[in-house]
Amino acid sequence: MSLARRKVVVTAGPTREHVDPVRYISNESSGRMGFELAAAAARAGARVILIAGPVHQATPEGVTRVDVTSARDMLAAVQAAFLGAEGRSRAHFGRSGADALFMAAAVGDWRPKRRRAGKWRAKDGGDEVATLELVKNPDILATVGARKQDRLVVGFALETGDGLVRARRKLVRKGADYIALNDPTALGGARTSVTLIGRDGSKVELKNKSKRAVAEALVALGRG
């Protein structure tokens, strides 16, 4: 399908995770991937929602923005757009959906499982070491993949060593249509190393391209 005129969801940039109201959980995205591809995709003419976790970035030009900060906030952003009114199929609401969903964020896989309301003065017991509980957050790849229907969705997965058994069995669960591999060389930078992995088999090395050209062919899976 051409994207033109078609409605296509990008996550971006990191999630946050609060211990307490001065410290979170994070990590090193910059969002720059994601912003390329909501960019690329309203150049071929879609109607784009970026929702973009905490970064500094400029909204590309076209782009409607929805800015989120956990996990949670982003998966209920993402049933929001891309599975339509409630987070329910688009068969039961018409058009209220989208066609397709990139994503790009680098969604942190777990968070506090408790929110201090103050400030965690763990040192003044006199402790040298401090135990943070930690609880699994939702997957939003899975969650929207297994409701997709007929609709694009392109996952990313950021591995260390080699990554390309673990990035198929992803693409497998999560119910995606194409897994983008690659290493934490792409966090913050220009450019990036990606294996575009498809479930029908197919496998496309881009190497050491910038985050512009990347994105443009991720969206000319659109065109297919």
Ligand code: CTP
The other form holds:
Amino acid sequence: MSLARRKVVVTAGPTREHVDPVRYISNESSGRMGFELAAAAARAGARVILIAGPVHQATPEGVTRVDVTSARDMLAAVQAAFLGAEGRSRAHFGRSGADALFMAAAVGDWRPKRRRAGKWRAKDGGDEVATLELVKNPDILATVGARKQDRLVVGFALETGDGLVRARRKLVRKGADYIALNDPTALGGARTSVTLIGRDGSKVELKNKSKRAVAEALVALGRG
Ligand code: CTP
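Having seen the form predicted on its own, could you give me the form predicted in complex with cytidine-5'-triphosphate?
And the full complex, kicking off with our chain again.
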């Protein structure tokens, strides 16, 4: 089956969790892999919704981009785009949901328990040590993976040490069809090595490839 006219949702970039109006917790994700995936899916003829955290990347041609900030914003956008939108967001995302989800975003696991309305002033406390209480963010992949039915869901992992075993566990725990296991040396670079692990027990190694080539290999999974 071709990807033409099929709907594909891609997430990319970091999430950002505010401590106060001018400070936040985030990570170093460039968003590059997700933007390459969105571009590759669009070239393959898919209708692509790219849900992007705060990054400086140009929107690929033919892609509909939705910018989000926090993990909870991203969860709401992914649910609407992938599972199907209700109410007012229907006009934006459509009612029926999508055929595939590529969860390339580096979603922050934690957010501050409370976001201060005004600036957090160091002088206020007078102490040399401060504590920031964090609460767990929702797991977007696991949340939608549990409701995906026969749609394709691809997650990503970055592991050090015994990556394969942990990635396989993650695949099952999060309900994905595939996990793309990234080599940590690839962070921020143009080339990368990825091991693609399938729910069906498959394992494909893509070694020292351009991110564009990896994106094309991943998008090809959607051809089914
Ligand atoms: N992910 C997500 N929601 C989160 C955290 C992660 O959807 N709150 C997704 C990522 O987009 C990625 C996959 O889950 O596709 C792997 O995330 P990772 O952080 O490696 O997995 P965790 O189990 O959250 O982390 P760890 O194994 O380090 O505990």
